[in-house]
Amino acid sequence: MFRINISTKIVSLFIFSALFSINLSAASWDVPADKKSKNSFIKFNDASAKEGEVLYNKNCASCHGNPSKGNVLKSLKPTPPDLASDGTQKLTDGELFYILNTGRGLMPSFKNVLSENERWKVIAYMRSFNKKYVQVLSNTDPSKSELVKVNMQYDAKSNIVTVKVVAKEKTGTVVLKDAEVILFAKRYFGKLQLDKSMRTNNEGLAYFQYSKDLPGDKAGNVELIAKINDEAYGELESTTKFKIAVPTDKPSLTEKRAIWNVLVKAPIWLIITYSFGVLVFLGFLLYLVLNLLSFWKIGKI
């Protein structure tokens, strides 16, 4: 019996140690050195922090709670940190930006949810809780993204979309090498990523495989969105419509009667139920008024 208890304690201690190690490893982020030194080209001030607060409350507060309040979602393992805590605030802007970009485990990546400007504004809001923080602005000129030109072509036989990225500088055309490119197809709700993210080669080209059964509109058209991220030229999106999808004749979400539609196209049963409810309520009010009049007449007599 004694040996069994000892064995049980040893096993329990081992499991606890393993879980603790997993928790510690999950709490640390292996951020590349070049990403740690990245800085924002947006000034962190009251205006950017206020915009960041709106984005934070919409995307982050459900897990991380209100900064400095300690009301994080403790049911998650590992527990999300309070983003006003010393542990978070000691991270560089680049590390925070990298974490927002990549995500891990239960934390999603916000790279395709928020724009680069929006991600920096979230960090601006986080930094507003650190009175000792001094911002170092990036030398990157955000307006340089306006120089970037994106050209998309497709090969129907091989089902490959080619994205070429160049910048039209005053000195001539510059090929964007090793720029990250993500390709999406526009859907009713959001965007559908096609293939994995790619890096442009020495000719500024990135290749994407798309599915033959990709649904499109009635004519088979689909809008493709190329999202480009380059260290020198920043982040931008380019949209092109191609006739490469399967023709799909789907009615719009507001074309038929539906519970979310306007009164004219709301379901008949909903209109009847609502109308009946209103009539019952009005009838009840009329009944109360008539009774009150009866009481008033009896009182006068």
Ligand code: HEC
Contents of the next structure:
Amino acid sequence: MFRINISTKIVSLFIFSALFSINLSAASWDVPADKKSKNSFIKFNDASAKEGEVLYNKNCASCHGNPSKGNVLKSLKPTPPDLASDGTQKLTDGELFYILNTGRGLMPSFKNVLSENERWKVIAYMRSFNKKYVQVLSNTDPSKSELVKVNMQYDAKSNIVTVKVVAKEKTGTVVLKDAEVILFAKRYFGKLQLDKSMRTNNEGLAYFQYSKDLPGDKAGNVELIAKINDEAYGELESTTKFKIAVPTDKPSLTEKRAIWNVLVKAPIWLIITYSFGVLVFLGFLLYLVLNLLSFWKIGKI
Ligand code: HEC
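Could you switch over to the form predicted in complex with this ligand, since the one displayed so far is the form predicted on its own?
Below is the entire complex, every chain and molecule, led by the chain shown above.
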């Protein structure tokens, strides 16, 4: 009897603490201190909130509903919070930005979906529902990203692309250390990430392994896009064309007849059915006019 009692106690204690910890992890976000205090360089005003609203409706409303309306997608667990709620509004701008970057579980990461500017504009929109909110602007200068120069080189033997990131300051060239670099290959629709995201070393270099069978255009060219994110210099993208891919003879999407192409390149069957439809319609109109004309003649007699 005593033993059962003890083990039931232990089991229930275990279940309780498990439930409690699940609850805790769903409620709080572990945001590193330096990320927590990050501020936006975009001013939160009516204009930025309006742009943020468009992005919000496209990317967030399906789960989070309309802020302050509580029409969130309740079938998800954990339930996506109403982003105008006190709980969310208590988070700092840096925390919101971090959550948008990293995501968690069903909450997607928007780091490669929305640009840094766009992510701040979505936050501007969320803040427009908080009357008490007062913005602290960041003193990083977004125009600093224009000083950044990216150089890409490849080694066909080892299949490694080297990305070097520097900033051309007036006082000289500064090597960007510990900047985040993500490398993509441009595809027909969107882009394909190559390798993991990397950080530049002390020489401002990041190395990426790419696959030998990366498909390119007819000549084997592929456009590589390096997305850079640096604490001080902000975000930017740089594109370089390389002949490192497998030549792929894919006709361009607008080369052949297709329903999305211009009229002269529309599929024959579409032109025929369309023309036939127009002819039938015109013929019917002519028939009506002739009939009306004959009525008119009869009336005159
Ligand atoms: C597929 C559904 C989905 C989409 C789309 C989505 N979210 Fe979320 N979001 C969630 C879920 C689920 C949570 C709760 C996650 C958790 O606590 O682990 C969440 C949590 C959050 C939180 C934390 C709120 C708090 O109080 O803890 C913020 C902020 C947030 N989302 C913002 C956004 C923004 C902004 C967008 C659009 C750019 C967006 N989300 C798009 C599902 C989604």
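Think of the rigid core as the biggest set of C-alphas that the two forms share within 1.5 Å after superposition. Positions refer to the first chain, counted from 1. Keep in mind that this is a model prediction, so the values were computed, not measured.
**Q** So that I can tell if Asn261 moves, could you say whether its C-alpha shifts by at least 2 Å between the two forms after the core superposition?
**A** For Asn261, whose C-alpha is compared between the two forms after core superposition, the shift is 2 Å or more.
**Q** Rigid core superposed, I'd like the Cα shift of Leu292 between the two forms in Å.
**A** Once the two forms are fitted on their core, the shift reads 12.5 Å.
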